[in-house]
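Let's start with one chain on its own, the form predicted alone, as structure tokens.
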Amino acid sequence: MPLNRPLIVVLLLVLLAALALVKRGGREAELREGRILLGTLVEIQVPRGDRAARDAVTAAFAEMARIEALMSPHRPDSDVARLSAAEESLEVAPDTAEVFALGLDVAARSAGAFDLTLGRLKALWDLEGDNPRVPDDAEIAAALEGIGPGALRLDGRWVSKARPDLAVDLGGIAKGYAIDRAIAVLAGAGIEQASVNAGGDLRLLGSRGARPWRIGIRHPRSAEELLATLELSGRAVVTSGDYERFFEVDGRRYHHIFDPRSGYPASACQSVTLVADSAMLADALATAVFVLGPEKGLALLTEFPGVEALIVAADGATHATPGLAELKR
């Protein structure tokens, strides 16, 4: 059951040229730098290549690495790993508390479609490891015991668990937060235009020169085909898709976005693309909408003004929020 990882070749090729200055008319006009962080290729693009821009990009990558160290479940000294090992509660870093605050809000408002307590379930399926498998029903039922929005409580910086064996996973929200923090660092350094792209999830700072950034949304069943091209400035775009990490058994696709109600990969959508002002919010909502499906997912988004969506349902039909049309070009 080999895990499909179509990004690996691309990641390696791009990493060989991690720092590139695009020159126009003999002068440094654009800075692009890529690094492997958060389990994917992160690329930062700034439409200027001076020393101040390079220093700002270096600082932005350092900030993303700091967030990864705080929130990765694979690092034993991270807040997430320590919380999963804790008997009841743990005081976490301010950044981690901020992520929990939004994550628990989206979890409650989506009736648990977004869930921060799927650590045991994800470990069971091992979709990020070398030997993914389909667990049996008894294993899945055991992994789902005690999970849900009510299983965690946040009080200031203290996170409490309802049961000792609860395992936390911030995989559906931490990357978005890291992207937001990178943009904040760039803006704080005086950068007015930039993009931070983490494996296709991105946030934009300002515009690209005198024009908006043009963002292509790929078709979930054809990597060479675009569903839409959006023109955006200063916004975030995040996509959750069943084509990102998956394996197949007997012709059935098992992917990494789980439905907390069943313990199996969610089956209502092929992909969900969210446009929001925050990559963290877009990250969490994209997962929730993917689990809920088009009808309930669009209903959820009415609670979040300014958030737009493009959804490809399981049958291939497309659905969108009314405001998305204004962003298409």
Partner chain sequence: MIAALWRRMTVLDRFIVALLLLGVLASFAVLGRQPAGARVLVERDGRLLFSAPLGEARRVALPGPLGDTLLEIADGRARILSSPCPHKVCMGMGGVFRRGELIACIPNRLIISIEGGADQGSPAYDLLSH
The other form holds:
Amino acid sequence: MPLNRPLIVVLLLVLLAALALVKRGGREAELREGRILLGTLVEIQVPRGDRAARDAVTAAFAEMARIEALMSPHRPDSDVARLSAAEESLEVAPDTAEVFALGLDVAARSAGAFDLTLGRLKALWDLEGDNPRVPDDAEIAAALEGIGPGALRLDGRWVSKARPDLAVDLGGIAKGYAIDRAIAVLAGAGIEQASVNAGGDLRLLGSRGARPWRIGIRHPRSAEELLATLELSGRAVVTSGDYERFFEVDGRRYHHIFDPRSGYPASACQSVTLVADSAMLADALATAVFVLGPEKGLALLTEFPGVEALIVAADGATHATPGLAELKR
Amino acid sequence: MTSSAIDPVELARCRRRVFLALFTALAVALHTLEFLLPAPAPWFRLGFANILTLCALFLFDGRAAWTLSLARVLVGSLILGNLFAPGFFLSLAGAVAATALMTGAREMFGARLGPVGASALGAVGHALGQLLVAWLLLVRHDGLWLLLPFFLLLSLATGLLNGFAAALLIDAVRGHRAFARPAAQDAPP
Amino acid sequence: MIAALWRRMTVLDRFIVALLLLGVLASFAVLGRQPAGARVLVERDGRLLFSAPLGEARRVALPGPLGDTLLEIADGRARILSSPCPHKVCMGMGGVFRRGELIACIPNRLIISIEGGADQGSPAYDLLSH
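What about the form predicted together with its partner chain, after the form predicted alone?
What follows is the entire complex, opening with the chain shown before.
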């Protein structure tokens, strides 16, 4: 056959290259980028598609990854892991000290409903791990021994433990702090409008175009339904719910928000949504109120001006701070 | 040049060895080349290496085809560095299924089966074997079977083309002096 | 070329090819054409990493053993923009949008699949707190 072989080969390669290049291009009016961080999907939205916005979003993710590296209990070189392993006291990074300062304040004011020393208890239940289980009473009692708001002391950047075996856990607050840091990086880069959403816990920067952001609050017993829609600009919204992470044994549901007093999942609420100026504060308070229940929780919140809450109690009744109605759409 | 002194049986054996080695080397080269080409789709494997398996099958026998295709997968993945990685098992499954179908059909139908038919059978077998192993070992997800129709259609098309190429190559090699009988080689060039 | 191909085929070859073609068509009839889905699910090792509606444009970096695989959802389709895996098979799979369709990046241990019925339309909120 009179075929020009080199020509055929070249043509074939060109054809393959062309096929590989098919489907390119695309345009974006709004940036919406996601990354798996802090054990959840973190999404940053910026209503700009330019290079500077893209760089700011990348920097914000890098900042959140830095916070995760400091505060993840699963990384042996994190402040949290080193502190848990430490005998007495340890100097931590300025970021970690800031989180401890607010965390210990909320822990003290909530009379220990919010607690930073649940590391051993959480490891016992292993809810985030592959083999969650219900521990027996003796194990729980041992894990609760010596914990509480007084078990840790912060002095400048030094954190000291009352007992060598205390294991620190910033699970109820580190995510909020990381969100705050991401917003700070975005604002520092000149971004005026943005949202940072870490698995349903979020903070806003500015408004969304000419109108406020509309934030839907999920109904704790129906994923399709909304409890409310809030209109907000530049605030943080954090929801703690018993439906987020749980496992079931013999028809009983064990979720991830523990009551430090009993060592079992807190049972007074189905979900608590907190609106505050910082995601870290909203994160810590959402956990505290969830453990305290609606009445005591609302009483605690009177100490924090500007903080609003929407609570679904265990019986399904909703409770709210007086100022929440103004935020509803 | 005379080769009349050489025992024809010995010559045939030697020829078989040399050609099988050559075919294997070519098949490995094509196997490797194909992995390096940009593939616009995962099922977009052209299966050029199968041309050489077909040659082995039609110029020699089923054993030659088996030797070639297994050697091709082993040596090819050694070169690509994915020996015993998932990609290797996919290649192996495809090659085994294809070779089994092709040698089986050749055994059953003999000369009535041409390279194009064998190639089409082999290509479809290759696709089925790969998908089955992918499903068993890697992706236990039923959505994988939604790929099957596209996978099969493409393999049938490439199977026809490869079969055609193999038919041409087999004719060319059969007509080559190295495959001519010793007696014919005594004739002046 | 078709004619040359035809002449190269034995009668049995033609029969086999016709039979295989019939099989392929049958597989299309049985397995093809699912309706468009509504949500994108991303799984690793059987665990759901996250899910998102197919109707919202976004980009997500999915970490795996080899590095970040970049998923894009745009124009009602999900596809892999870039991946650290050696053969880029997942990128070659193009955009998926039909129910049950999936993109698998085996080296980076990710499965991206489409589920659900027709899109419900855009929700009344920008972000959901849960």
